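Below, in structure tokens: the form predicted on its own, a single chain.
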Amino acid sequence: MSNQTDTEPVPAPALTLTAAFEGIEGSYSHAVLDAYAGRRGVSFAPLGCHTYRAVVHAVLSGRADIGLLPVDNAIAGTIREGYDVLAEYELDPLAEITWHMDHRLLGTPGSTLAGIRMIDSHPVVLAECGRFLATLRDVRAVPVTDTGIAARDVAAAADPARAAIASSDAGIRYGLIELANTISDHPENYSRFILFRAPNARGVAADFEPATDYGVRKTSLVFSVADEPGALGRCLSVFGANGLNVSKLDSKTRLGAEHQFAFYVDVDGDIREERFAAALQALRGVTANLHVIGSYDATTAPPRQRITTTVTLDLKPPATPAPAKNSWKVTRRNPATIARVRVGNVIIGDGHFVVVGGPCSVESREQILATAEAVTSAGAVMLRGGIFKPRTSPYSFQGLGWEGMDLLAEAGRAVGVPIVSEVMTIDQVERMSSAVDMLQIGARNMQNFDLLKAVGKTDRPVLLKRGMAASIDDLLSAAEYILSEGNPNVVLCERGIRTFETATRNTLDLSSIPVLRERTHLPIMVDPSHGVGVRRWIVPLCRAAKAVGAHGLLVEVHPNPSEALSDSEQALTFSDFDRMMAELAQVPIMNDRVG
């Protein structure tokens, strides 16, 4: 079963690709990576990554030309990170890798088995180990993010009541010594790794093309049912009906959706297949959520099924063409995604509605968490509230900046909703994004190109607010700059232009929304509060935001707004909040997926 068997010839490296993969050299990914570039005639120059999120955000950076992510283990099961940030991501990938987890117990020169503490190693790792280290007495297991970072930090240590779990590579590369060998609960112990590289690879990552192992193909994906009877059983027999195999199948609670359990799924079979293209069809009609990670090469399946022709699926409307003059990729790449960022555990798009209300400034630890539990109580699902403010008068309210942050997330934590934010300078990214959940980048920074560079950088979702004299085509060009650094995760924002119309405060451009729906998979939220300025007009163009096919929706609310410290005149009262919500809930949501 193991990739690490193969006999055939070793050529001679054709290509030389940088891989991501979470860890340090020494570790497991670190020895697939190795193993499997020998075996393709490639060469792998090494990047070590902190998290799983991060090895993503290189490969779709452009700092690394592919990524590799475990996804599940033969004794522990699914590794859901590894399964959720592949589907959160639009990503191509490549091929499934096995690879036999041989685990050792390291320490350093002269300890002992019977000396040893504290045993350091990555958490699935320690779960391999389950019934080994239930026979050690008074030894402590320690969860870190890499069992390469494990062994190099024990041979730092030099402590002889420290020992960590990694692979004999690891024990070599770091001085250590083997106290312990065949350590797993059980010795066929093997974990799959999925190598992928961003959508549209350019570069040698676009020329690299892995040779199949046994001429077979896989799919995976993630689909979520409603928690009734027969409703797992509904979308199991549409693969039956279409001679598609499942190979996997794995359930975790679908966060964010009450009622609602998500399904991790590997299927034989290629999603170019005719019979594939008809199963998501009526996958579709079955499933609350579906979303298709992609086809590659596998290592267990039975051989494919000649594809003879490539089906485009109707899963979605035909991007409209951008203009010649622009190079955009922010389009619709991939027939099978639908748009959808997660923020914390709300996801934006894709058939989802949302409501994110607070106030225009973070004022006093009373009116923020007021604010909080009276616009969740209502509905919302997010918290938004200014810390830093841009404002047109040096001589207004600035936001309490630092000490606002912490009351606004203060807030977030007791009502238990993702929290945004407006960042203004790229000093305050890094420090903003430790913090709050998604980052707003305001209509006054929406070209502001270092700003955006900076945003694209982070792991965080970011919310794009169209300039006051912005163009559809400009606001599109914005967002360019943050995905082209790496970050996917980008939701619209229409909040009202200038124009010469006075009646109101701005325009609010609501013909936009349907024009990026065409346009872009990237969601599209509506600011109704900066795009009118009067709150009685609030409430009725919420109702039409949604009607239009906005995503969400960004409200202002103060618990009084005559005594609010900035746009005292838009800012919607608890009551009138309570009524949006309540007029909302007639309006049906815009199916993404027409035509």
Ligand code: PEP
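What would the structure be for the form predicted together with the ligand, given that what you showed me was the form predicted on its own?
Keep in mind that what follows is only the chain, not its partners or any molecules around it.
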């Protein structure tokens, strides 16, 4: 009965944000809006549209509270249609959102990469994966409206020769399997989206009040200049003269137009600031067709959030219920497709076999420079070196600390390879991530869950070593901690476990390699140095590790092992290392697609 009196509490209406975007559910725009609404604590009603213009119309007509359009991609560049449509209408931009575009090749269950002949995706996304597409034979790339539609249509066609490039969320949503991942031309592939509402918006959209701190805002403009010497220079000098920083500049030719070039410019700051008023006045005098898209919040993309967003997608409940115990949401993604983890210019996994060499500990400038030179000239593609050493005894050498970091970085630069070093505590994570290309989690810290979460929040690849009393599933659970924080770039490392056997330092469990290859998509390396701890057994174990399917090796090397300050019994000499590389060249890389 609706017999309410004044004293009865009136339930607050649940806030639902109707948001327009191009495409259908499962598209990247849909995921961005979902995450955005989630962060604001409102529920979200998606309104998919066929074109960018239709998105704007939905907002202006009041059918949607807000709209979202992409304007930039790190690989493909400015998405001019987004800027053009935003400039054409009177809109109120609210915020920019930067999103990690972690593309997957998705096929119907039972399909294989080799059998794919046609790939659907958004044209910008196809451009972002150009290098991957170029590696495929007899495949036609077909541009479609958006990635969600691509995934949906491939699922509906149920044709094993068809695949879509879309997010892992789209794959789960439409019941597709991953045939390849990490397929963008560069892993740091981000798109920038602009969220906007109608001017004088009412209802839910009216809640989005612009920030008053102009320092974290950005303003977008589109203008044309006359085709004459110095025209662009005059426009741009207006910004500098008024203390405004231009953060983006792009141009396009306007066919058939009197003013031939349109420029897309983003400037740090808010249009309501005094310096902007002066700049705009001056700009009007030197431009033709000046369109101010507007000012918006530019704080929504801190680097760590950009990565986390990827995992928000991965953690969507899968279509089929997950097992109740030991929920493997991220580490057990289709093991038939081994991940490629990029460390600088090095790829680990998926058909690549890499050798990382270097001393147990960085001891001196001479030692690390000489070792870097020796291992890379023999073919190592990365340099290792501990600066914080987890030693069994507190009286043993503990590493050079940050001073060693500078030496390791210098050596890496000198030979042009990425570096990896162990991070032991949470408070070292931030500085270490800015100094090394890959973070190592040592065996003794494999179950330091807070440390795992901390490295999971960084954008650095992680080398996760198996704990000495850890089962294979314990290792995968530890990886799950890192991945579930948003960092997908984990390489596992078998480094020997404690058994009753005392003839070797540890028991190098090479049988974990085939097991892991069956259970996870993550690449796996082997560290025979800590595995056996005895120099003369290391080279044959390296060969065995490669033969059984490891994606790489981590090997300790020292210019003069007998004088090494840590792990001197197991360090290879430079000539041992040369011999090891020569012997490894005789061992074929195990085909990743054979289970």
